[in-house]
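This document opens with one chain alone, in structure tokens, the form predicted alone.
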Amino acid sequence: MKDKNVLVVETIDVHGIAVEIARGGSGPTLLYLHDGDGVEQANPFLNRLAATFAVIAPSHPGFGASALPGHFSSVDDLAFFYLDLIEQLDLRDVTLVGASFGAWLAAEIAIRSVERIARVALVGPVGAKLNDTPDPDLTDIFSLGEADLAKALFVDPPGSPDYSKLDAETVARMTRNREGMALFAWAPTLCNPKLRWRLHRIKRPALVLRGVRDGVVPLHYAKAFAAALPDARFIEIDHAAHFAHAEQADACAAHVVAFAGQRGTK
């Protein structure tokens, strides 16, 4: 049986940009940033989040239902507007959570400004160069067919969805969710080089999880990206690949509450 959804979805303009936002729960805020696949893919992990925190997860824009202006181009656009969304709606001592190309961006904002926010989640970051190599750090998605790539994200892959049963909204979503993907995240892919030499401007509490099986980010790199940042905890997550926060909604949950409280949830 599905979870029922508990948050509330809105459109609200930030600067003349209009965005889909999920809001529920109550409590300290915290601000949940997607992965490539949408939001939707996360509505178990936020369901058990609003539990303990007022939830706020908006669509990045080019994803799902949200504006796409013509001016945005990279991952340096939506940090900054995901700072102006913070100063909009006034958040404070905000928990940031970020899943995989989430966590990348969580980081290219916490880089830019820390002064609202109280501390920082990653579920299978990517976004750094971290070798001195030319070789890739991370798996590229891209490159893999979707079998191959279901595998890499999913210890018991969904299946592949049936575009015929699927509605036209849906499809809409899906597919503006990889054209977003394609053009934030390709070239070059999962990366911005330059982001390894700023992680030190994090000066926040971190938490780094990572599904055990994590098909896109290895093992090695995912300790590395919690050494580079100044105030980093790492934990694997069981029976579970590099969509941690969708395959294991409770263990991931359960660790950045208690995260949250450890590091003094005002």
Second form
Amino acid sequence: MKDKNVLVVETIDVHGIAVEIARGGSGPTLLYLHDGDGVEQANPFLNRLAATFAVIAPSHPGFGASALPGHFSSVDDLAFFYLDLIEQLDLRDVTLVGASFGAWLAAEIAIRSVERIARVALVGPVGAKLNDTPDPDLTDIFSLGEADLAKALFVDPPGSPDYSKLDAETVARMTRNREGMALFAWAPTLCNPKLRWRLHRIKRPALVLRGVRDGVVPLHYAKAFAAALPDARFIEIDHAAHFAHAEQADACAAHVVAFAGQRGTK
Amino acid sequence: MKVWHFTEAAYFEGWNQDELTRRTLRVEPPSRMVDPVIASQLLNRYLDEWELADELGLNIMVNEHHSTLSCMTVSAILPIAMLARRTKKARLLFLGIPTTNRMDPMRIAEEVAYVDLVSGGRLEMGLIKGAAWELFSSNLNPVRHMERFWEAHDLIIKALTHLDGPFAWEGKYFNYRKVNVIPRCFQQPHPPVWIPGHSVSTARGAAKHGHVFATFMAGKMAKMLFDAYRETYRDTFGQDAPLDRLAYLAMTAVGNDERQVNRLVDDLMQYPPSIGQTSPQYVNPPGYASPADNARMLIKSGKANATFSLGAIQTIDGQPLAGDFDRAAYARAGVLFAGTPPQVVDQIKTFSEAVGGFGHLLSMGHGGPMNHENTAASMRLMAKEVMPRLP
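Which structure goes with the form predicted in complex with its partner chain, now that we have seen the form predicted alone?
Expanding to the full complex; the earlier chain stays at the top.
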């Protein structure tokens, strides 16, 4: 099934920060937080979700075409930014969905306040350090060569683009996304060591999804992440790696719809 | 023109030893492959050659890198501190301390002051940002690293020049309760500052402070960088930049005859290919270059990772360096000054005139597998026959 794109992009101002937001669909509010490669690759996933939800998918400050304030330097800044955005748009009973880096961000938002959040769905969550040793839980994506990184993210990698054939704006968004990812996730690598001790505050139903061949988030980590949440279900996605929401958009969207108790439309 | 003897103090014995080190010398090689006895001999030999530089009337330059077989000096201040005791006349330049990759500018200021005192005021203080791949060792963020560099720079200068007791520093990147460098440095207000770079913005940044600007093996680009420096210096200080504000690094090989020169050059030219021996993901971590610059590079190359190659260097007349080794072309590019003393004098003079002049030749007189005997012979000719004939 190929949906036509129902997402419309606009720019809004959140406390002086110009933010690009894709919106589409109708129904209960779903706020989507994108992974480190930007909102674009979630388009199929979001269009499925837009059949059931009113989808709101911003580009985080520093990603896509969203501005980056000079003082932003941690996920802490992004979490407070999103609390502002949720308040400004008066979003309520939000289904908060995040993938990879966006799942980390969703957790950082929800530990601060779940007042306007109804439930949380996380695809391949990173962001917490869950073991007590100096050894990392997660794969250091910044140290992987291009081919190894692609294999960690996709079962069937889309292949390296010929950048010389892409338009300048597309490439500029890519390099901006990568810079944003380094700014927020470089060190400690892909995590906030404090997050683990705060996850209990997310007192809302939660869903944790993981691609069975996720090369960034190990199985035991994803299960431990789910176990650290007060009320979470854990489901694995077949034929998917770290970017399950991109490679298995239908399956991931169906799980989110079922989790939210909404009637999906095909 | 002042001449400074430089070597990267490589562990050449570890280069190209297996599949891994043919691909990369940096970040990844296991230290198991370093023979402690050979490394000990090499480090002492390099220190001997710097001491020889002092005896010959050359000045001394050292650098610093991390987790690499290309350079064993893990802290530039270490050899400089030893040489401060063992040398008499040479100016002692570290170029430099990777300020972007060091977490503690106050410690840098303290060590600078200490070594400047021991040397009786012969220290020259190079502040560098550090190689991109070293961000994986330091774990400091690639994003906004130049901002962090300049804040560290400002803090170091203030720490060295503030003589009125402790001050607090609440910066964007550094936070100190009491900065108070005791003892203070010998040279007042502080040792000369050097900043190397390959960009117009770094050249202009150095010029605004009146610091020495150095560029390495930049070929034709040196003219653009030096011109930018001179322009900003004039705008800032209302007078022309003295020649001693500009420095240029090239490989050098001086021999009495063609056979000697060829032997030196064969060894020395094993250095340039090693620059590119780094796994692509470490060469340009995201955020190190600006998103706009990265986008331009991607569109131009078409590929995800473009690495350094000598092909990017142009001769003064705008010719790219050919893949084949052509000593004359390398000399015109200012990458290598090699020949008999009169030839080398001529090459340096010609290149210097073409880029508008510079006051310091940073002479990389050792590289690759060059042995001590050949290195010392080339250094002697550089000091006795070349240096006196330079402008």
